[in-house]
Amino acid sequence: MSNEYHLLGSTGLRVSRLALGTMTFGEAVLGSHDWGADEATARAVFDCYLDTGGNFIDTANLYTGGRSEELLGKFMAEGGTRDQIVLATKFSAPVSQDNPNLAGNGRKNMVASLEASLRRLGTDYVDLYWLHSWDRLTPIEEVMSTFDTLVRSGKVRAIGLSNIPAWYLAKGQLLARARGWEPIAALQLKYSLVERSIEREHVPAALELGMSVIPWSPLDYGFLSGKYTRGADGPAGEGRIQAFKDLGFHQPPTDQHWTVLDAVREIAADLGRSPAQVALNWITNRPGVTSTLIGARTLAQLDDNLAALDFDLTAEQSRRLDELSASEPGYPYQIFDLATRSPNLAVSARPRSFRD
């Protein structure tokens, strides 16, 4: 992996261009798949990591059952490793299964869930605390003030968000700036050649706002990695895809979804390159993107993932690869495009960096 940091949001945080993902560390079953990793294949995925100069690695209290982020913070004093680390994790999921309170985005859960997280894994602060899920119920302000009074508290460096609506950061990062808050550096948001819906309206509002944007599942649960084939009942293979259908997670893959696949197990053919690597190189160059998290249930799949931005896509298979996989504009930037399709209303425009 290239030793290439680019810094996260409006922040000073410098992180890599791959993140490590470690929902997989722990021994976990989903559904009835077991899809975790035992600690020592964990430790050597950790380990590899950092060797190849990674320094961002997201975790949350979910993660099978708080077990990845008591792994990382055994790994992390093991080895030294806190300092060089920018370490995320996430609330949202319940604390307790009894009290109403101990779950969501409210100030009380927050809190709590930060406390249990720090101590699981072993340190006094995170660089970066994500909110993971909107649960429309917990006014706004109460988040953005909750996060600013960690942010003061020294328990957290930065805040980021996780499956949102738009206007719902929108209202954050405006609220946050009016009100002299800690703003929202990071947006952490389903994003790949097969899911590009986010890029009608978060990613616009990511550029115009000053957060970055981090994918998550760039590879459709692994679906773009090529090791699965058309099956009666959806792709057929071994794989994670399987528990995230029963979980309704992962929705079957349309037409155009293997046409997509199709074209980039072709690309990686022409380049020597695996089809993980082209569609993880094809996302992490994406405006906005900032860093992609990656996932590994092996030392191998780590390999092959770090490898993903040793290698430029062609300008012909980058434009085949955006036009396969478009999705549509939908209501009302359709209305849009025929607009600016007009001789007498044509611009010429480009994608944005908050930082032009």
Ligand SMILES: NC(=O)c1ccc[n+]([C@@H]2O[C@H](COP(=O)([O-])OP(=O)(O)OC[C@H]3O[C@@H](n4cnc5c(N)ncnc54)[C@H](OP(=O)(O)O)[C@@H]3O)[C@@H](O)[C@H]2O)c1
Given for the second form:
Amino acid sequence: MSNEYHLLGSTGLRVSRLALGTMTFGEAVLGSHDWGADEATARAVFDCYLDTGGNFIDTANLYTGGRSEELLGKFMAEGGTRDQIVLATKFSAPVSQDNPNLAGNGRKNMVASLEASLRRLGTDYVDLYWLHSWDRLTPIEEVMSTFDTLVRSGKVRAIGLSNIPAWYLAKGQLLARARGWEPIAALQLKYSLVERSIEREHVPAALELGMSVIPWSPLDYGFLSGKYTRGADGPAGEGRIQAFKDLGFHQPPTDQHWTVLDAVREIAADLGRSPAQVALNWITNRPGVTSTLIGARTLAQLDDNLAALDFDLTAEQSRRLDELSASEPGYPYQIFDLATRSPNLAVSARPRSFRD
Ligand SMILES: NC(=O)c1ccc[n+]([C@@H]2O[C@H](COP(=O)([O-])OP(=O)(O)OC[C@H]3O[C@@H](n4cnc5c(N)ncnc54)[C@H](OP(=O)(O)O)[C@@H]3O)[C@@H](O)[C@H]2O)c1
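For comparison with the form predicted on its own, would you give the structure of this protein in the form predicted together with the named molecule?
The next block holds the full complex; its first chain is the one shown before.
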């Protein structure tokens, strides 16, 4: 990985372009599949990521039942690496199965979850605290004011939202501005060559309102690594998708997804790169993306993925991937040109990033 760091949203926090996701740290058994990494492998992945210049590590109280945070706490303590890491964790998941206030995004759960995460991580602050998922109940006013209090307490340095509707994040950011509260620095969203729906609302909102986009599952649970083939009942081949598909967590690839994967494979072969590297390279260069969360169950996968920034796609290769993976704009987007443009004039806005 290059020694290049980008600022997170409108903060001064510098993060590497590839972030390490640790959802796989610890035992993660689903049915007959363990899609997690044991302690020795997790440690090797952690060490290798830091050795190559990475500084941005993501976990959650939910991951492997808290084991991911515990392992990270252990590795950071043993290596004395806490300060060099931009450490991010998340709340929303139930902390208790029988207390309705220890689940979701209310103030009580935000604070209780943070205290428990800090204990498991063996630290007294996190650099970035994420709301993991919208609970469809808690008012954004309560979430943002609690975030602000946590930042002022010193236990949290920056804040972010994951898995939320765009109207909710826009309301939250404007509220923070109006009230002088800590602004949202980043959005953690599912985004890949086979999942581009956030480009309609979330990416423009992030660019407009000064937030970084941090894609999760950029390989679509490993689909874009190219290790699966078309089987009679979905992807054939060993890997995490087999563990998740019975639960309905991984949507079966469509014909368009297989077409995109064919193009990724061809481009990878032309460049002498792996399909995973091509898919990751494409997403790291999308507008609004500051850092991309890579996932790895093995050290070999991490090595493969860390090399994703060592080359450039040609303009033609990028255009081909953009076009093949594009989805229909949908309403109301498909009527804008029709309703506002004279057909014999070409008018376009200057391309921009949120730093303009
Ligand atoms: N906010 C959220 O709701 C949310 C949700 C999901 C993830 N995340 C975050 O995003 C991070 C990354 O997500 P993800 O793990 O789903 O990312 P991903 O890159 O889409 O999938 C990673 C998985 O794909 C396979 N893989 C990865 N690289 C490979 C390679 N080079 N060759 C072959 N197979 C490869 C491995 O699984 P197998 O070997 O088992 O097939 C690996 O565990 C997570 O760790 C977590 O921090 C956040």
